[in-house]
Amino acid sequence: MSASASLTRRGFGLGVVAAGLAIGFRLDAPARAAGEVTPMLLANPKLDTWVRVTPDGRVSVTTGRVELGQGVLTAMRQIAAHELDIDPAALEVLSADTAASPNEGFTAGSMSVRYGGEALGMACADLRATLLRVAAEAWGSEPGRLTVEGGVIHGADGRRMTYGDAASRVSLVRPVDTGARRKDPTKAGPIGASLPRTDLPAKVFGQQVFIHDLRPEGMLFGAVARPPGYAARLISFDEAAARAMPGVVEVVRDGSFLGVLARREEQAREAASRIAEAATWENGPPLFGGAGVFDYMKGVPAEEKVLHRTAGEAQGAVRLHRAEYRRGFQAHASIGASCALAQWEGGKLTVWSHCQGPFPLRTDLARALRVEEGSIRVIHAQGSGCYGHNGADDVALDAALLARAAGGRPVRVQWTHEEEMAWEPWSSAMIVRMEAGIGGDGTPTSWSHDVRSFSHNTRPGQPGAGGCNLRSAWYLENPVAPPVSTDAPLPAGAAARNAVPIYAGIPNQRISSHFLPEAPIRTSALRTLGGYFNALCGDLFIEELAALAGKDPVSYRLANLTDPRLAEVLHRAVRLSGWTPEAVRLAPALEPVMTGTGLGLSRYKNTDCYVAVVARVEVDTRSGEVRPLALWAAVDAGRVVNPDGLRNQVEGGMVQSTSWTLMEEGHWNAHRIVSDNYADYPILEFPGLPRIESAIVDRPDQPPLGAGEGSQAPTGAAIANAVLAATGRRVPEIPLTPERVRAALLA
């Protein structure tokens, strides 16, 4: 019996089932107009891909979408189950498999229920509809006359037909019909309801769900040598003392990518530790050419681009008023380190792997190892959530290096956190430059907004772009480049993503970007990407723009917002925080302990969620430590599948973005990132956590929007808000480090 097999029975793939059609398609599709297919389905036709029926009357559902921790397969199941008026606890529920599954890229950018469970729901719809045909004219009745209840069809006369006896009568390889026409979402039904997390009971129970628990019969454990910079490159090392290590297996050098195999993981590590510091290695140049981060990133050459320009007729201003925003290098900092599975069958290859996106990672492996894309098979596991573009992908390279010398043994490869942290991809410094002109009464008359960032999307299999982005595929003999790196266009944009201002009552904006394509530190997607720093900028410069004014910060908001549905979240969760504003008075006198409430509102993208936050925060004007009290949020997502799921992400978020505004920031030495624990890079603890609560604005009659992506930004706006509140002082850097905020309560 084949590993793969095994693997397979014990839940980790989806059995020998057809393989969808995969066709290239844009991830970040603007919102769709009445009647416009969702471009899953203009990837991913055919029916039988995304539903099937057995003889027996069983449903089940694939998507190309994967449970990364936020619960996005419960909801799939409850869109399904929904259109079917089937039990959500009858549907089987299949996730991402290069050999079964719909082509969905990647589970990013809050677009899951949005664009994914969209398609799915007009799949299943097709499907109801398509049986309910075949049972009226089996007996002679009109669809409309039937009902469904537990997948059975009624007539009025009593007939019963089960779906499997209906789908048995009818192909189903065929493409989906786009007119087919959906359930009324607002009536009772699975969409709506908080059902429980489908994945977390085996969680809960210690189930072999995790990649991180797979033992297959005969398997080996891999490590790789790491070098001790990203630019060095591997002179020599002693083989022989290499394979003499306790435990060793086999010894792989393929020119700088230097690993090993061992029948045991303590042996793999501690031989590729001991091999990688007795090797001797070419080092490259420093990094950042010695010079400051914000330094270099001022000096060196950037794409320069108008992205966004609005005119208007505005009061002549009486003052301008210009900020600087920055923020260092920020990592995933998952607790779990990645972790893969490999395994070389008659010339193919089977990676398990918790990436989000097992075809983009299908086709990198395929550009790295120079072998067919149909040779590969990558099947989705799950593993620490990251929700960006940690090392997931990079460790199933390594794992398939390796495996190449394991005589068709499995192979796993786990990361230690150290590896983690030091060789994932970061999230970019950036730099946020702002300027507005100010009439005398205080109103807006312009609008500047200019973001200067490395990539924030480097992700494996970019369409058209050739290369690799796994980055053991740039060590190797025969290296495969990265390719150059671009930035996306707005809307949903990149390094800009929420640079245009939702306040769009100001008149003569200008949005600009000045992008840097080479990034001595390997940058790539975070949640939100630019998302969060561009509104969290955006909202601390209104918020000064209103103290300026002598305002408050709600009625100035108020009075350049156009879009009802972001004045109603603000105002659902100034009232959740039983918050009376008052105009911030700037550099009043110091106390030593001051308190302060701020205010953050985005459109998270500007076309998905709506969310507000207020933040009351405590300030040691002594220390210059920021204590997060109390956090509330409201967010209106459009159609709602699941509050608890929703909630569940906006609150998530929120801590997460507490953590990224507080304490986030990597530091590096010559050659690498040197922030390779929770010591020199901390994260928030259960002991710093605010009180939070938040609040739904359902809108059943409206489409779903993005939402797991929504809270990051103005939770940390209001925070930094808070802040100034507090103490009348700006602190222009993330993050509020006690250093920073001291020296601006200083300046």
Second form
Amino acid sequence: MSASASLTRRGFGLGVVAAGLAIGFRLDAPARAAGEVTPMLLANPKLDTWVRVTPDGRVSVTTGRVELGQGVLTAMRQIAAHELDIDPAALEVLSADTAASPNEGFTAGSMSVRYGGEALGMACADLRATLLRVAAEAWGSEPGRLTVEGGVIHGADGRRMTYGDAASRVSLVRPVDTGARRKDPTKAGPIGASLPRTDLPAKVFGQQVFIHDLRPEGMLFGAVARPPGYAARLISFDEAAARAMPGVVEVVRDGSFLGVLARREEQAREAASRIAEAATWENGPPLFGGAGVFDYMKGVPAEEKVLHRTAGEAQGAVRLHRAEYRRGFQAHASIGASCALAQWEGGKLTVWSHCQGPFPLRTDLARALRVEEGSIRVIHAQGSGCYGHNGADDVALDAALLARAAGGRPVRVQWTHEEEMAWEPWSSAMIVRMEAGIGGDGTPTSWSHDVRSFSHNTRPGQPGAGGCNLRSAWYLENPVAPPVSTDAPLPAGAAARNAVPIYAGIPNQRISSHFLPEAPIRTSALRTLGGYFNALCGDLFIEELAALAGKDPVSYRLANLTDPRLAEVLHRAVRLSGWTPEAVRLAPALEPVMTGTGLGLSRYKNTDCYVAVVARVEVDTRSGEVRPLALWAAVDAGRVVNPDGLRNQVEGGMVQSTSWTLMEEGHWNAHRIVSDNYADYPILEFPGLPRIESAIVDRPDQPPLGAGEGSQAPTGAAIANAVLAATGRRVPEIPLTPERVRAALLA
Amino acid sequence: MARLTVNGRGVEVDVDPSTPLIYVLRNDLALNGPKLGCGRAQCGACTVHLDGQAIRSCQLPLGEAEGRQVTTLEGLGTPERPHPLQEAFLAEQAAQCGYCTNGMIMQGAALIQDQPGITEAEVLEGMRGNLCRCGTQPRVVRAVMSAARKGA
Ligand code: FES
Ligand code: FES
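I would like to compare: after the form predicted on its own, may I see the structure of the form predicted together with the partner chain?
Let us now look at the entire complex, which starts with that chain.
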């Protein structure tokens, strides 16, 4: 391949990799009432966008969803194979590509299968029905008398016709017929089977999988010379010295955006860091006006909204209980830093990206580069697990800006880990204030929850807004500023996700938010958005109310629950743990080491899976160290498609949440985040791992529910409540670092 | 010109000897197994074997690998002749995104070599320097223990 040759996804073997992908755990494919059409089909009505039969007879399906390690492509494979009566392994599954796939926006929020899977399933059902009609006509039979096995149509008299043969006799270039009959998802078939992930062999044997592994001929390596702070401007730099650095072939400056192209990756990195250090920058004012973040958040104007209310005034309260909980900034902290590959050819740009939304990324790339969207193609390729909006989109713009100076050669940019940590969007610091009235018998008579937060969604491609959410766009000579951030409404919500209590039996609820649209430290989506912290606060608060009432945390919760599925997971988790719940003793005398068991319960987004977690921890009261010993979880995600995949998600979330809850917090200097490596932003290591067990409450008769983000909040709540149970003292700030726990014990 | 043996084959590369080995393996020799993670010995994603010992290839200058045996994930086992730990990772489905998987397998394989009786506590300690952000550690431990018992 010549340096400027066109790079097709096949040329890199990516199509093959995508076809080989298969992960999966759940799906939503309930039979829909006629006339009810999933939004993904309204946006992408054409049948051949979703499913095609290749000239050699293979069935190829395309989803606009992207693989993030969460298993979505296996779910899609299972849905398609189920509808088509075909071996899942015989299918080709292609993922998002702005030139070839349906536009499904972002792959986020546990919604892929519910909407994208429903659309793909509908298209496949239509294809099957169409091909059966073709065969029936050819044989003078009725479609209802034909059967399909392994992609071959069989007539009652033994005649056979392959899908490929049938497809060659009919045009599939037309809108999807949304009236086609769906198969029963509870019938035995690929739906419900535990398919092993077909992407794992490639990962286990070191084959090409990631964008980081793409090495087209003639490729140059790019790196960005980052300013010393978020608000810094480039005053001057020594361009001649930069060009003379080893391996450097091009130096790019556009306003305060400064970067290099080099022959070797380590040369590009080294040059960028030396150039940044030698350049003259002018820093902006100190972050948060030099104040602490929580003081700052309380001091700046906020958009105040009441989001949810249940009728009535607090009645019969004999006292009030109030609490304020806080959590600092937390990072995605992916193991592999963000990476992209870009190439310009004759005014057209192609970008390979591991972002969560290739179409929205294309929108913002066009805004930043001031070109037509139609001149940009974004192709998804896998990256390191991102858990939300990390640097994946930003690095795509960096690669595109640098590739403009590469004379048609492809440019790969992989951020350094330090760069990722300092420049990716973080999950917002949050303050939650709660208040409840307590009746004479200890029952809650009112409940209020107010969340104060910066944005949890500054993703690219904000509809209608204009502006650009790709970082380097803000530093260009002709900058494109970010759009003003807004908060998403309930029930899903963003900052206020899961702020409405699951304890529906509590009267007089008032849920409100103080939204801060401008964040000195850039913030965006981290797995669950505000859901982790809001649900965690709700569950810490109910535990405190139970303790004040002298009741055990299980029966106190049960008395305020109205949804039997929440009660069921609660019972199951408690049984699994073997724990006998008892009332928490407040403020007992401290012993050197104290152990305790706590509970966490939540329903993700108030609309998706139900998860209960029991945690057992040991607290060293001399050092303040919290050691998680064991976690037990029960999950109800409706009908379970792939129990092993579901467990992988639930248990992975428990590990991640243990890390968030005990260890993770970003720090900054006057100008930028300085927690930019794993020593300064430690995450959970193997020796800190609790024993983990989970149970699935299978409900074959219930539609599947989103389950990829359900275990984080109840895990965090269970750990924090176990600390309360162990020590009889509340620690109101996450993470529960030794210093913080120690201070609470001495207070 | 540096001469070293990678996955049993002699190779020569014309690269500055101070270059961290990871860049040579990935970009010059087109090996995908070792991954570039933190680049500072904190995550383990770049782990390879040097004369049978697990080392961080982001820290080892090319010059120090001269004349020595480097084994990467590709050389540990293949789909046709998998290493027992690679088989165990597949049996346990011990990955999500898979970016840390190289390091987990290379570290784990060195750890359990001739240690069929290794305890879970020893595995946890031996894997301390390998991070996974997807939370697959419980599965990784199961895979390492099961491969050890089979005498990897
Ligand atoms: S990349 Fe070498 S230890 Fe992280
Ligand atoms: S599987 Fe994603 S980092 Fe370990």
